[in-house]
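There is one chain below, alone, in structure tokens, taken in the form predicted on its own.
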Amino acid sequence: MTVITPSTGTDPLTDLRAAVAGVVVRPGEPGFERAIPWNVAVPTDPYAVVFVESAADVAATLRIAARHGLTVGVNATGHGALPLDQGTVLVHTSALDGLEIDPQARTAKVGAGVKWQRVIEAAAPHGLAGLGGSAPDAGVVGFLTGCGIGPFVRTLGLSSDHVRSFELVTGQGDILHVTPASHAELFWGLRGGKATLGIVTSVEIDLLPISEFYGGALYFDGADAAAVFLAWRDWSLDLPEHANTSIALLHLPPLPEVPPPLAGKLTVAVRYASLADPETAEALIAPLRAVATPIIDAIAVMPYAAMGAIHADPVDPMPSFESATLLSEFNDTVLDTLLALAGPGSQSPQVVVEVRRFGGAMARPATHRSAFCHRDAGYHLFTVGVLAPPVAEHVAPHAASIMGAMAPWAIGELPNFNPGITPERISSCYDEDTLAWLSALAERHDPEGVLRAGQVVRITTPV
């Protein structure tokens, strides 16, 4: 742990409880269980958890932590959680749950504790949509500070490209209103820098005039994996921008919430989402419907509020292990290698092995530059395994074997899909210039290093 400044002689817990309106708990005390992350495999043992109720609470927590030589981490929904130890105070933003929809301006002001599904449902009666991710149960702010790769990214670009402003508390405890015109350097870095530059307490975003889409998922038997993967790869090469897609090998457990045709065996899911008219969108997906006989065809016109059905990500907490990389291409060697490691007969312990197609609007520069560094990536590979018997000990080594085999085509990682805190993992999300600028901004706005906890870029990150 980095010693920041000498302690005042009082204990941090007393100071925190005297200074903030929110609840402050230590591990083992009632209420601490609210801070257990969605991924219950992540060790969470901070010095204390502060359930902040305002930006002022956040500012007070940061100042007190600095005074006592502690660092500060942040979480809201528990998605993307990282290990914390007794040298860190956890700011938990779940109580920052304000949400204001302005239908005329087509904007939403969203507190740091709000999840995407709530925004989506609040905007839907006005025929508007917020650009959430594939898991609407995740938090808005964490998703946007990692840039935001949603199911419509090829059509509408990064979700963070649609941010108007942030309310930010810096490591020094300053509360700032950050826009492209005010604190422009922070506006640049907050869209991609995660918690490097401070703790975001609210965000204002654009809402888009979208009420429905054509999409969902086709599910095929695992025996058809090779044919479906090859057809999907060739079909997606010249995909029009109105269409978005990914393909996944699934080995879902036999649980009550899993549809019986998918439970306990290998299947293949082709995810699809289009904002074209239904006839155009249906004609485009028709060739994949014909590759093999789907065991479930769940593609249709859907209300935007049902966008979570595209990926059908789980909601309940679980112990999981994730790994990911961006790929420059998805050629025959990549395809064959992936099927050999995770397809039929591989005995893969992964629950999900997904390849997502990028390009389209995502590849073009946004109106306002951001710290996102991989607009030219063609594909994204993502694996998820559940750390439960009898496969728990095999999940991480197997994921490593997949990522190792993909190394010749790997070109970096995305902040929101990168659960690592090592300098090497963090560096993989950025180019050299972006690393240098984020580090310099962090030193300027957090000179005492209070925010040196979790997924942050600092001067120690190798360039």
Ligand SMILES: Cc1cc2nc3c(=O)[nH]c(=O)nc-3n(C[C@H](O)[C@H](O)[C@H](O)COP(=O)(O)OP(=O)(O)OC[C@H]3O[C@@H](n4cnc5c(N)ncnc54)[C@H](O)[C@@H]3O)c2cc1C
Contents of the next structure:
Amino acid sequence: MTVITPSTGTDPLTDLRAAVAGVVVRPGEPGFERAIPWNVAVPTDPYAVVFVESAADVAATLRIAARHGLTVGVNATGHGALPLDQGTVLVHTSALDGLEIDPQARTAKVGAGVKWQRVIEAAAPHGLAGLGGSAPDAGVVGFLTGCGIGPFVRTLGLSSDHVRSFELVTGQGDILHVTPASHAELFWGLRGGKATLGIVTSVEIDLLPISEFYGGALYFDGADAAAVFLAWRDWSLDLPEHANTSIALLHLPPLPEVPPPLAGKLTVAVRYASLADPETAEALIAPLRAVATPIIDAIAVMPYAAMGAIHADPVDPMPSFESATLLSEFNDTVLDTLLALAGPGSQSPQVVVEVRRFGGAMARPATHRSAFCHRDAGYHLFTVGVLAPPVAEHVAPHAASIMGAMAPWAIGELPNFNPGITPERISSCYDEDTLAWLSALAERHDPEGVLRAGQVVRITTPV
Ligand SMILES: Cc1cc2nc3c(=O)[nH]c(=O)nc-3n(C[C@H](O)[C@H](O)[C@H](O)COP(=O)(O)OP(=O)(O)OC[C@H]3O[C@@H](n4cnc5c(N)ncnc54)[C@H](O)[C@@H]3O)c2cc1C
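Can I get the form predicted in complex with the named molecule as well, since the one above is the form predicted on its own?
After this comes the whole thing, all chains and molecules, with the earlier chain placed first.
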């Protein structure tokens, strides 16, 4: 269906307010604060924010923006926020908050403004689980359009492999129901292409029959980092597919929500999540428990709804700076370099330096192909720093020094961990064919380039 928005010949704000049902605000006006991203460090000064209430609102916004030479970006939570300036209208999806669970079909229909924790809590009473990421406070749709790497990715594959359909508004304002059978090329490109092909208003996903898991995290003193990292690296080389893991150097601030044993000092977290029976899962992690004395042992049988405890990512908004890369291997040089730059005595300003182990089900092709290009990656390195005194100015250069040192093993980036807007950064998420196909699809569905506002794939320059 194509929605036609009549031209009024007035300014964009008047046109938007006349055409959409949702609230339209400009920076500084009451209500604008609802659009401040989770990552409060990202400059957010759009021409206007449209709190869309329907696909028709999204379509009208895209058409009006195009007519006035503005671009359009989209946010739900701002976990992956990108800088916005006066040339861009921000579609904010928080009012698209519909959520329907179908326990018989084992599916959920999720509005674009819904966060993972809500889906997980609504599915739990039915013994069902939605495959969210490490931070269930992030948005479902933003996560899935970046493919979604959850804490069970080695066992269950990419979260986007469990998508059934999307409701999409293309860049030219067409409202489409996208499934593997209808608009198959869009179904391929929406899983990995972020907002390149349009703005998703809702998604239908599979729910899996999982009510609990064995996992959580072991926390060690920073002084044990070398021993724990070495043991984890060797142990995680040949893990069975029921087991998922990551390791992180943490330097958490002394805030009330941080457990005192972890606050204000360097610690090491070994995250673990297994869907095997608890005895098998416990036996597998036993060697890691014995490497050193954990200062907190938070691994146990847990309800699936508590899966956010595996990574214990922050929930409150923060001024964060993130950098990331996929690694081909985690050899002795990589390990030693990482510890030298971020381990004990390094004065690292990062709050998190994390390595996730991939492989398993993630490495296998899914039933329906997608624009995800790095199934063969073995590891993912992710750093997070807080842009606040006294370390603010040191965070980005230090992250760059880590990424520079990892360059020989760096094999690209994940769409979800790449809130970058330069063509080089965006290209690092894809192979050449995928870039070309995504770009060609974008030319077809967004000929005026109205979505060229952020992390979108376009290999041609605007005219
Ligand atoms: C603490 C933390 C932990 C994280 N952990 C993981 C993890 O374990 N695994 C993982 O895969 N990712 C992870 N991420 C990355 C996260 O999945 C991405 O930032 C994702 O984009 C968040 O979606 P959002 O809608 O909440 O973010 P937003 O900032 O609101 O949106 C970010 C981008 O998502 C796209 N998008 C959002 N809404 C739509 C829409 N309606 N239609 C089309 N595109 C849309 C757009 O490109 C948009 O610019 C993490 C991020 C943080 C901050």
